[in-house]
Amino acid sequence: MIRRLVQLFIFVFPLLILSAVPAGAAAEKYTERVFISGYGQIIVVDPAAPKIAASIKVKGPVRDMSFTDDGKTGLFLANDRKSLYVVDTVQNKIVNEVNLEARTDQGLLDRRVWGSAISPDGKKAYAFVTQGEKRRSSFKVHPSKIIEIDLKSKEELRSVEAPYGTHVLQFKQNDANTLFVWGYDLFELDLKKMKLTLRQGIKHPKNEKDGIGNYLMLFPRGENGMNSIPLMKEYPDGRVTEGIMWMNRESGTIKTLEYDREPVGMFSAVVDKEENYAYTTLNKWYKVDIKSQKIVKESVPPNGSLYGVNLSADEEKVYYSGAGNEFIIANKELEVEKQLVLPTDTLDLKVVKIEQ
């Protein structure tokens, strides 16, 4: 008898141990990093210690940072705006670099990017770029547009017109053939046509009754399927609000919220992948209960202004980083955990969960 009950124990107990793992755990292993953009490198932290995992050298401050959608390979901004360069995040370190500037027939064809973003897979980049070309004795301006990149060849294929004021591409979540182009406006780039439409007003409402939004994209998120923003916006009775304008990646869904109090200006927000609490950092930071649409818990950065925020990748943790050399982990609470000292002063920061 007893040795019939260790058989079926031996037989149920792996049974038990299967059922309890939640259902596509497997899809679940990944390796969370963070990247941060400081003055002349790519600052990799590991939040878990913390501590820098590595320092990737790169030329000038760094701005644009986007990722393939299994993390493992990253697109930064850098060199004065001129060039991107692309890393493998697995092993830390830069496998191609494409510069922007072009030789015309009569001399330089000096561009800037303002925007950029690596595409799922990662085989080519799209940015946006300000032009102008440099000759002996005179500068003449070229359109601004949108360049799509193959990262092997670093050839330019297309390109199209966009217009001035665009600061960021990003992919729509699980489209690789839809971009969304926040300027002023929000426009969508359908790559297969490579033809730019306006979604929709956001300087320049349909209605104006709706208000003149204004926001600094400087900071875009989304690595939750969240792309959200600080939004200041004014009406035209005079009234000015602030708040925070968010838009589900997948659907295109765009959603805002205004605080019940007066503006304190912002430079970065996120907002939980269940649209229940959104984060703001800059001289204060604000925990933002969306479904009441109020500010439930206010605090200050330790040691002055912070521009970005973040959530960890289990959305367990507030992130910041930016203008100072720190990296900062707060509980939901706004209470200050760990603080790791940075290289550089920095920018912005971003969570990335790189495949195993």
The other form holds:
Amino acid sequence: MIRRLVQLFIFVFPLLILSAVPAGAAAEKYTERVFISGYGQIIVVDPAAPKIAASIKVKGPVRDMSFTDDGKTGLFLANDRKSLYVVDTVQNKIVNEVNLEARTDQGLLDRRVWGSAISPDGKKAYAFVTQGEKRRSSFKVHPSKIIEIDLKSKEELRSVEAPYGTHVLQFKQNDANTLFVWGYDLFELDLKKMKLTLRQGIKHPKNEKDGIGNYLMLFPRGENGMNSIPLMKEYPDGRVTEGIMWMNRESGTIKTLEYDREPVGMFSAVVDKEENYAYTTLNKWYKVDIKSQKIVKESVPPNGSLYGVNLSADEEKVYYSGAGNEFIIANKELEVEKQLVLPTDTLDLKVVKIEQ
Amino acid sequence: MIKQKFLSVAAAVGVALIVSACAENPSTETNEKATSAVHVSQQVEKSCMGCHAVDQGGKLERIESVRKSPEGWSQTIARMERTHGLTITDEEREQLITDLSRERGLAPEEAEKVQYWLANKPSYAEPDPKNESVAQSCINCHAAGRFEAQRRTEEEWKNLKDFHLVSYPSIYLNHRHMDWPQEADKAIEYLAKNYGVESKVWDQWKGNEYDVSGKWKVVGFQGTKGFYLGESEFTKADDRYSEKKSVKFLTGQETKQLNGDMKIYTGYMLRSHYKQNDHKINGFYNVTSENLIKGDWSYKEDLGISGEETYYKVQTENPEIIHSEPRAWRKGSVNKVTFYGMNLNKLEEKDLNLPKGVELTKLTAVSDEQLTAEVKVDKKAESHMFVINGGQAAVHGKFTVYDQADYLKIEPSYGVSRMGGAGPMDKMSIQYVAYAYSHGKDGKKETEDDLKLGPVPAEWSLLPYPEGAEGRDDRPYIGKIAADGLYTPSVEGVNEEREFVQENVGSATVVAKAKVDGKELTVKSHHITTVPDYVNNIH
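If the structure you just shared is the form predicted alone, then what does the corresponding form predicted in complex with its partner chain look like?
Every component of the complex follows; first up is the chain already shown.
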């Protein structure tokens, strides 16, 4: 009898352990965490519970969030877009703060970041900054640029002028020498030569008959290799459409789709890595079949507008946050399964696989 | 040269130095009138020269390269206090506004065009800027009145672009439908050419100042209540005035007494502060001659309760008609008209030079301030608007001969009310008024010769917007419209009875029905109730 119980225990115990972590996580050996940009804090959520795993205090509202390839280090923009915080995501601790304000011989150089990224190895940060010199009785604008920062010394290593409208920097997947620079159009920064080139016109397409694209990528995606964003398009005949634009971060290929209905305005979108379905959010939630370009499921956020949508690391669930103080887990039919109250209002959420 | 290191400590120290330099606390001694050796005034030198040096041209940097209204200078000084560490007393602030408005102000001709902005008129539909780049780059965020109430050198207009990009760096994201810096450059070129700091009208006006002491007659109009008449007396003490005013609406409501304290800026801009029972009322008037003051007033706690007023200096020599009821006279009819004014016992029929086909058949003096008349208008008289030239009599305002009332218009045509009253934010009501119109000579609606006949009593109601939309009706939440057309919005904050929207914001269609000259007329207009004016310095 005792022997049978032991045998049963030996059989069941591994199953219990396996069931405690997602199947994907077990295979790839990672811990899934959701990083949510709050006010005065980075909110770290363990979505398996769900529960708040940590609250990391910073100055002001949190904006950009980017991570190293192993997920163990994150770069967070906060302090009215003036400071970059380097965070150890295993211990949920700030390990470095880079303030981008500087002195000039006539006053202060107020630099604000609109797009930042940490290098895949965590040694450098890249930031697009607008620069305003505050002199004794006047303001002077200096050219906006992308700066390369050594995170150890906090020194600015190199820089290159970049156009107004830039707001997202994102590394090409598996290529530490190429940054995608999202602005009015998509640019590519060759980090070896520190040279910026236009990759694809979006606001300024080669042929305006293809539609003039307008997007504001405050909610970039790409954790699963697909960066995606809602896109409005305006055609020469006056037609305005709403849809989604997404890019394969490895190949750099951009695709778009347009809904078969009137624009309602969406803030963020996420596309699964197989490019089967997309999910979008603001005042409504859409599930879009990419092949047919049809909205196949529609729902309404339970407590009001939500800015950010993302997919769980195993792509089995849809996560929502941004705007109010809530984190929502829904199934892929847009049915709410769990809700978690957060300590502050929020902007966006990133799903990170932290290697074990 | 820009140092490339991130010297956060040095930056913080730098801020402290700049702030401390700007925060010099000048003495409060009375300011003396500027002399040629003084930059604007002693108060300006004391309060501003910590940061603003004298440039190579001998002018105080920035300050002596711009001209603004008292409201514009007030906003600039507030910004210096808010973000640059200027510390001044209330008296010093007032002295700065007075001195800057006197030395670096606007001419009457320049201010007249932006009176709506200076008076903060509610639901005012500003005309589109003539320049497309100005329209594109500026008025997405604020009214054109904000910069049209300024005059700057070309360099100062350029500085304004840098000011925007440094102060509001997100400007290029919320203007991503255009290349904002490029559009702004084109706008600046236009503004420098058309709103330059040098002007003949300013050179001619600067240094003049009206004295409004004495007795005045008042004619006003308040939407929902109609025209009113009154009397006023200004008494001068030092550089300020006090005013006692009493007004009475023609519809027979009670007399209202107002006591006010006021000051003239730039020699002609009369800014008044009244108390009337529990209400505080602000007045924004311009003295346009020794005998005339025109302007607007509004409740401090509800900008939507407002009116327009004209003051006429009391004189005892000649007959002077300051208001007539009605002003639109129908053809083929004998129109009963009441004239209001001064010395009307002296008025004779020959004093009124009426157009062809318009005949004064009866003139009866009710008092020295009121006449009743019968005006016969021939069927064949020309439909038009005209002024009455009258010998030794002065007749103010325009009159209209018309065929028939054809349609109504609601003012404001797009009503914007704001929730408020529950917390620190004030609500903003709307005084809806229905005006009758005639098609004019061409018999067509909405053409240049259409004739505005005046306000008419109407029956007011709200319809859902959009009409016929299932499941959406904002009316139970957003506010109420009274029988006289006064729309009062609901309070701000969460309304738990409301699904999804959760606040008392929304839209409705306003409907006015009126019977004019025996004809039933109906008109609709759009209404919104929106959030309180949280950013009321960006209007």
